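What follows is a single chain, given as structure tokens, in the form predicted on its own.
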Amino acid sequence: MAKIMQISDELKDWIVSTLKNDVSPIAIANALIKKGFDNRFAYETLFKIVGNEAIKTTDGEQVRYNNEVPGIGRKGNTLYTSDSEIKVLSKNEKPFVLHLDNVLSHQECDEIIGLSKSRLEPSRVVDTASGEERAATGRTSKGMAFHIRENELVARIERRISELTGFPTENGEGLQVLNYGIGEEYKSHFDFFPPNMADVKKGGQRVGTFLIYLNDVAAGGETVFPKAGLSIVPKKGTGIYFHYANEDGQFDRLSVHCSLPVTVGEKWVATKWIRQNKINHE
């Protein structure tokens, strides 16, 4: 078999911001030759970004990505679930972001801080070269994650997010939730991941991401997109849907987003990563 000698702009940004994350250039290379792509091909490539020398892209200047609405994006102003009714706050076209109040109430946000605070660990990135997780200078939290349907309390959160995106639950996977304190942050960043590296086991590619604050922060903590000039400032039950796949198998490169270190104060937030099918969660 022939082995891979180019690489989309998806491909390329994902490299770029995984190298942000403290991830080494060499373990970036050694996936990709594990994905098929050439050795030199993939060392030369890598080199050539870290030194932030031009290359050239499958995908030029011509292809752009195809925006898509998806279907919570065409449901109007107020969102309604078996157990709640959610406002529309903003919603923002490129790239999809629809920022959301009242997804949980005040007291819902305590009993799952409450319910995280013994199981917080430091919070780590996958290794592209082992597969393995592990900790990163660009990611600086504490975090932990539910199993699918683990307590009522989740189960009805999984259950409304369900309800809102129109995804089964079985395609989101396990609740995380994440504590900053002061100083901590998470760089830029995607939620996909790179193309052809998605694991198709684990159902495939994720296609939109659920932020929920758990807290209000006294200062910092904002979510931003900086491409597309849109920042969120974290409010107690309020959240955000992101949404960066569409029909033709294309990512959104404008969805890229960091959390702003936390100045005062610390931050909570809960997050619920979709796939494109469902997850064997056995």
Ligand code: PD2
The other form holds:
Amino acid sequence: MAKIMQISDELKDWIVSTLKNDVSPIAIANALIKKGFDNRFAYETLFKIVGNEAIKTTDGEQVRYNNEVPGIGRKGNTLYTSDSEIKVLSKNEKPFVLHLDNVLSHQECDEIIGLSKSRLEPSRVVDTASGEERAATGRTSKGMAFHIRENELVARIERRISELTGFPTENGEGLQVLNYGIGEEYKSHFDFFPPNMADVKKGGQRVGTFLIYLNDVAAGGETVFPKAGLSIVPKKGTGIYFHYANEDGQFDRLSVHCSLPVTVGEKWVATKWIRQNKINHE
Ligand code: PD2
Ligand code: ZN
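Switch from the form predicted on its own to the form predicted in complex with the ligand and give that structure.
In what comes next, the whole complex appears, and the chain from above leads the way.
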């Protein structure tokens, strides 16, 4: 089969953000080759991007993301679940970010922190070359993930997220807890995978992220969407849901985001990444 010798704007953006997370250019080039790109084209493209040279993309003129408001954004200013009433604090349209009050009670936040503390390890990102997880310096926090419905509290939180977003709990990856100390951050990235690189056996692409702040941070630690000029200050129990996929199979590059370094205190968050389809959670 003919090797691929062109690259889309979307893939180029994804490569740029992945490089910021210190995944090696060679690993990314190898991943492209595995997906059918021409060897020389893949390496040259990576070196050009690293060297900040202009890259010709297939898009020429940028294909605009066709914005769609997900179900959770069309329910009014108070959201009801079987066990809670949650106020919408603010909405950002592009990218779609919904800021929510009291997603978890303070007691639920403390319990999740308590259950995760002894299981924290240096955070990992997925290495696009091998598909394996590895430690990454772009993400300096510590983290852990619960199994789906691992205990009564996790199951309750997962049910709440499912009722709010409309996605079955099975579409969600295990609830992840991150702990950032002073100076720790999560550099700019997309939560979705590069085009055609999502594992269909693991539910396919990510379509949205539910992030819950588990404590108040004394200073720093904001979640920032730089292309929207949006900065969310962590507040215990509040959360954000951001959605970056549409029915046309496009992914919203305005959803690039980061967690700024904590400057005083520490930061705890719980993240649920939601896939297109159900994940086989065995
Ligand atoms: O901790 C955060 O604020 C944060 C920022 C960006 C978490 C994630 N991304 C994530 O878990 O994907
Ligand atoms: Zn993220």
